[in-house]
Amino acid sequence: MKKLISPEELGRDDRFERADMMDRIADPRNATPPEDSKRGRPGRLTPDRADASDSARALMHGIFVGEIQALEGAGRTCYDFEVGKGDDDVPFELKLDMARQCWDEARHCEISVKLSDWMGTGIGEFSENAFLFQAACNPDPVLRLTGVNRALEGLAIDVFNTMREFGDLAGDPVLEFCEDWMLADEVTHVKMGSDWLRKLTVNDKERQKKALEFQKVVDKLFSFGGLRGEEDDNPIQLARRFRELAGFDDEEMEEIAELSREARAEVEERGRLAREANVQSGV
């Protein structure tokens, strides 16, 4: 079988639509007009939101598809390393928390289809952004760990808690106890990252550098354009507590809500100048 393949590699059957998630964040047409940030986001998800249905089926897909890869990049994470001493290898006990991974992975996955139909929804309804296995192309175990283990399955802390509570306000109780079981696992994947980021990087503080600063780029780029974050008006919020039982420092979290806060302004300004080149060309 083949080492280290490429997201394009990604066996799919034709329900499942791929779409990029970086030209969705690039488009002009999803930023907000900074003076009228408030009314321009949907702000949290909470059951009386106009669009409630529709945004939890989307993100409950969302979550079905990343869950997949998730299972996709720890499994390969397993075959991809060997055992040994070298920069490339990895400890024996790392490919079992991987394989332990695998095992929670495969049942989120069940448990998504599952919640996707009590929802109403139906696999494939919603694209499939590979944002997540690409991630867990790394060829570095380290980076790997990194971008997929702290930033991406801590951002899954995020999302898992912001449906929890939406599942609590709609008085859903299927929903928020599948969301609490799956929040629970994924307190412990992030906490396997940060544990072995730091075992690996011991002795080789500019590798772990290297690391963090990667996790860094991962956590600006998927915080969805800074819908992720602080504000009352961000969709999906930062699970503070839950972080901080996955390993992440007050210090750490203030750096992912600045990383959000600085994609949001970011994406923000791509629409200005793009309304600005609109109107002097008379579109």
The other form holds:
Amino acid sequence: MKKLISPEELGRDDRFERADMMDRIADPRNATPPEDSKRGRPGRLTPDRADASDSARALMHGIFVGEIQALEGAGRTCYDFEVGKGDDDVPFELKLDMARQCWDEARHCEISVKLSDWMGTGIGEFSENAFLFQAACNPDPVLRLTGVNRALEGLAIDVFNTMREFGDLAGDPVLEFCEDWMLADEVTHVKMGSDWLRKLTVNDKERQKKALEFQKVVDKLFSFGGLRGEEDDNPIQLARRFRELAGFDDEEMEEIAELSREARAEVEERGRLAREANVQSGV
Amino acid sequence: MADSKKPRAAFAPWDRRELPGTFSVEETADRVGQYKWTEMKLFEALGGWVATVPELDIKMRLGTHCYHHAWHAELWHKRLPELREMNPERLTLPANDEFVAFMDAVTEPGEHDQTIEKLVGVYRVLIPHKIAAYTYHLNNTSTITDAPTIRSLKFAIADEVEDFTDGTLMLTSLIETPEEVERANAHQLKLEKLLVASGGICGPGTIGDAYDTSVHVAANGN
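Next up, can you give the form predicted together with the partner chain of this protein, since the form predicted on its own came first?
Up next: the whole complex, starting with the chain shown before.
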């Protein structure tokens, strides 16, 4: 079995539809209903939104495929690196943590499949893109761990908290219950990432800096143009309380919020330029 | 209420554990190190396969089993210093080169269309062998002096049996045609030959010698 595979090599059955990010954004089902739009954004996921059911189903499908990729990423970290003290190696205990994460993510996949069914959607109704797994392809174990366990699993904290609140507001105790359990696991995974980053770079501040830079890149990418943030109309809210439990300090959380604002401003600017270009070309 | 000062037997009538055991501290440490090496190779491979297996239920199950074997590796890792091996890495070794060749062949299939081969290696060959080796160890070590190893062996065997059942169910559902039966059997045959050449997870003597007629089991247990 070869080491370091690419996202194209992930095994999927025929139900799964792979799409890149642009195709996903162009999916008309992701369009914002005008009546719900605030500054062109759908706002928080609440049951009173006209598109609440579809949005919740789409988010649940996104969680499901995200969990599969998280499972695959943790599994590959068990396999891709040797135990040792070199920069390309990892400690034995880190592999054990990744195996534990594998089990957790496998349960999350199982939970997500059942919740998807409960919410009226099924595997393949929405597309999958593999950019989450992309972060798990980094050949540097410290960068991979920081990108996956701090950035992506951090996003999972925000998403599960959002979904848990939606379950509460919608009067869906099954959804709320399951999301709360998954949230507990994600806090554990992020804490693993924070602890290992500290341990592995304790004598190598340059490497730590590089890893945190990589985390910022992933965090910005996974702000989805400002979809995740702290403003009222961010559909996915930054879950500060749970991130704090997972080892994030105030400064780091403020940084993520700022990255999200930057990502949002960039997307809005691109939209403005595109509209201007359309006007000029008479479209 | 009984008189709490009345002397009782140190070993109650229902407790028939014995002092003698087949393995010395050093032999036990060697075996435990070989178990750890094998469990590591197994959980790493299961983790690696999760990404390339297309069948969703199997993908999720392998993720669960990956942790079972990582936990066994951890149990053995923690047992080594208790067996006077303060550097566990030193004894984290395969029994011999032939066993390395066997494990390489078990973990080699990597393609999407090789799920049958992946599962055959683990659930038809390696895990049944581990159940045999762990059971032999359990039944031959001192039930008093080596109780910590026995406890870990029992946990590991419980997982192995459960995983073997899962694996058998998954394989039974995957093998649907005579060609697939042949594929599975051919791969099993290849691996069994490599395993026999190695003598097993601990090399020759992994499960003792059934042809050694000099070993007598007395009727009175002594």
